Amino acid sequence: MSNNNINLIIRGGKVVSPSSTIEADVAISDEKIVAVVSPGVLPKAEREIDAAGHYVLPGAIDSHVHFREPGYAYKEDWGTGTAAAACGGTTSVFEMPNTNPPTGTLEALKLKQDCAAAQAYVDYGIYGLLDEDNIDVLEDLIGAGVSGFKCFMGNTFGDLPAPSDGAMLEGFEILARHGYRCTVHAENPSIMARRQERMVQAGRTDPLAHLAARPEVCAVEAVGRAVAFAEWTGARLHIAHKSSKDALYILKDAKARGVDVTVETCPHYLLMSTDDMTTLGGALRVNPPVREPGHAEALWEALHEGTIDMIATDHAPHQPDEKSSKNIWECDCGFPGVETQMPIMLTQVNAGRMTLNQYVKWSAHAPAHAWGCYPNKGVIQAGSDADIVVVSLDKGYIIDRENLHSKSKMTVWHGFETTATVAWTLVRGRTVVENSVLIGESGWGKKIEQKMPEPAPQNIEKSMDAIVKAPRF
């Protein structure tokens, strides 16, 4: 094979897919993978990475991050957030709309697109907001380049009010016609608001009060409602940050009926419980909350059986003083996670909780399919984007909050001892992290190219658009 058009070769590593692990060399030309071949076949190239003793993975695709800009850039901006992603082996991110202004108008979307284009180290998609008052601009947001939509059924940072059921259903009808996926924060806001108010009145300010305000039934009801709306309209649905076992049966049954619903969970739900909440306090306040012991085991089982499709992080940075109050209601919800996800989860591979092939499926392959960017992303094969991570599974480190690239020098994983390390991260063939050091160029990241499957809307004749245009008698 001629090396005239080869810019870089990754030699000597073990290339991992959901179905296989093979010893292979990977040739890259410009932004694409051009060959994955047996060792020794490729001629010498000008630039090479010696991956001997390492594993070569498709970069992680995180379907759920908050980079806080515009509006809260003191917590995080697109530069620091995507630098953290790159250092953690994540090469593509989908960023949430609860910024200031929220990404629910064309003007707000353009503002965020400009921030991302100027600063991003990794490739990105930007969610549009689906709320009560912007149903008439959803199609404009699609035309302007959003990657999907987010509907906050329950309250979270930014205090965006949940849309009425009527607005949510009408929004799903529109998204179904275009084939776009809508992520939902599936918790019942009425139950949570009433319970929190009653506990505040009763003087409950302890860490577990946050959990008590958001019982599992909040998710059971909201997941069921979201699935019903998606099935009725034919809209594609994504359930964010699944934290509890109680609504898993709804999702399993929906998938069996052919509903296009995908589900994510996060490392803190898989590995933490209320036992950690009592020691970490407000640092671990997150929506939805970590649950009592027993839920994590059910989430692991749901990953293995396919009810949960992928691992995301809900990267949600705040400054340490915003998380340190003794009054749990005064602590902002969320914490950074995009930089620590891969080392933590690869540590679980070493511990036997999953195989490396399963990790690749859940961190890259499944989200690439869900968001219409496969096979450009999520796989190491000829023709795909050269989004590649080279990792060591026999060299770990102790996570130190001071070493995070996020502006938020606060992590619930401080002191966690990993058994794996991200050594190199390539985004479209460009080395962004080398020997675990960020060397990439801010602004290299670009909007992810997506091609969703053909839309399959249902009950079109009963949609809002149909009934308001129906002939009058």
Ligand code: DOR
Contents of the next structure:
Amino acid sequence: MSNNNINLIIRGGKVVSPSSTIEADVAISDEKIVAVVSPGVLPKAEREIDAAGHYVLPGAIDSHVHFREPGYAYKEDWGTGTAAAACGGTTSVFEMPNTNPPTGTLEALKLKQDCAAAQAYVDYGIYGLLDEDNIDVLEDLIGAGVSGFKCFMGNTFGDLPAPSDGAMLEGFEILARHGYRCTVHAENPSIMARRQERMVQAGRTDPLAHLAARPEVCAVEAVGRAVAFAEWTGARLHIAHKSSKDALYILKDAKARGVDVTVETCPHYLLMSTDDMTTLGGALRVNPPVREPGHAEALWEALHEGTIDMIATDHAPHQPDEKSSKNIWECDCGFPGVETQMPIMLTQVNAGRMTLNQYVKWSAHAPAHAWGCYPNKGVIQAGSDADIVVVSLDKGYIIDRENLHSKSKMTVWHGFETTATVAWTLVRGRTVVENSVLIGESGWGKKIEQKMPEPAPQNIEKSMDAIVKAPRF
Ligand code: DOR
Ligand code: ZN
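Let me have the form predicted in complex with the ligand next, following on from the form predicted on its own.
Complete assembly follows, chain above in first position.
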């Protein structure tokens, strides 16, 4: 093979996909992978990465991050959030709309697009908000380039009110016509508000009061409702941060019926429990809460049998004074996660909880499919974007909050001992992280190109659009 156009070769590593691990050299020309070939076949290129003893993975694709800008840039901005992603081996992120202003209008979307374009180190998609008042704007948001939508069925940071069921159904009807996917924060708000209010009145301020306010039934009800609306309308659905075992049967059944629903869970739900809540307190306050021991095992099982499709982080940075009150209700919910996901989960690979191939499936392959960017992303093969991570599985480190690139140092993983390290991260052929050091250029990241499958709307003749436009008498 001639190396005329090859600028970079990753040589000597083991290339991983969901179905294979092969010794191969990867040739890159500009932004694309041009060849994945047997070791030693390629002539020397002008730049080479020596990946001997390392594994070569598709960069992780995180369906769920909060980068806070515009509005809360003191917690995070697009530069720091995407730098953290790159250092953690994540090359694509989908960013949530609970910023200020929330991403539910064209003006707000433009503000966010400008922040992202100017600062991003990795590629990104931006979620539009689906709420009570913007149903008429959803199509404009699609036209202006959102990647998908987020519907906050339950309250969380930003306190965006949940839309009524009527608005949500109508919104799903519109998204179904366009084949777009809606991510839902599936917790029932009225149950949670009532329980929290009663506990505040009763003087409960302890960390576990947060869990008590948001029992699993909140998720069971909301997941069931979201699935009902998705199935009725044909809208694609994504369940954010699955935390408990309880609603899994609904999702398993829905998938078996052919509902296009994808499901994510996060490292904290797989690896932490209320025992950690007792020691970490407000730092671990998150929505939904980490559950009692036993749920994590069920989530692992659901990943293995396919009810849960992928790993995301819900990267949710806040500042120390916002997370440190003794009164749990005064602590902001969430913590950073995008930089620690891959080393922590690869440590689970080393511990035998999944294979490296499964990790690639759940961190890259499945989200690329869900968001319509496969095979541009999520795979190492000729023709794909060169979004590549080179990792060591025999060199670990102790996670130190001070070393995080996020503005939030409030990680619940401080002191966690990994057995794996992200050494290099490439985003569309550019080296963004080299020998675990950020060397990339802010502004290199660009909007992810997506092509969702054909829309498959259902019950169109009973949709709001049909009933108001076409009276039958
Ligand atoms: O704990 C959380 N924090 N859960 C969410 O769903 C949102 C997030 C945030 O934006 O801070
Ligand atoms: Zn979130």
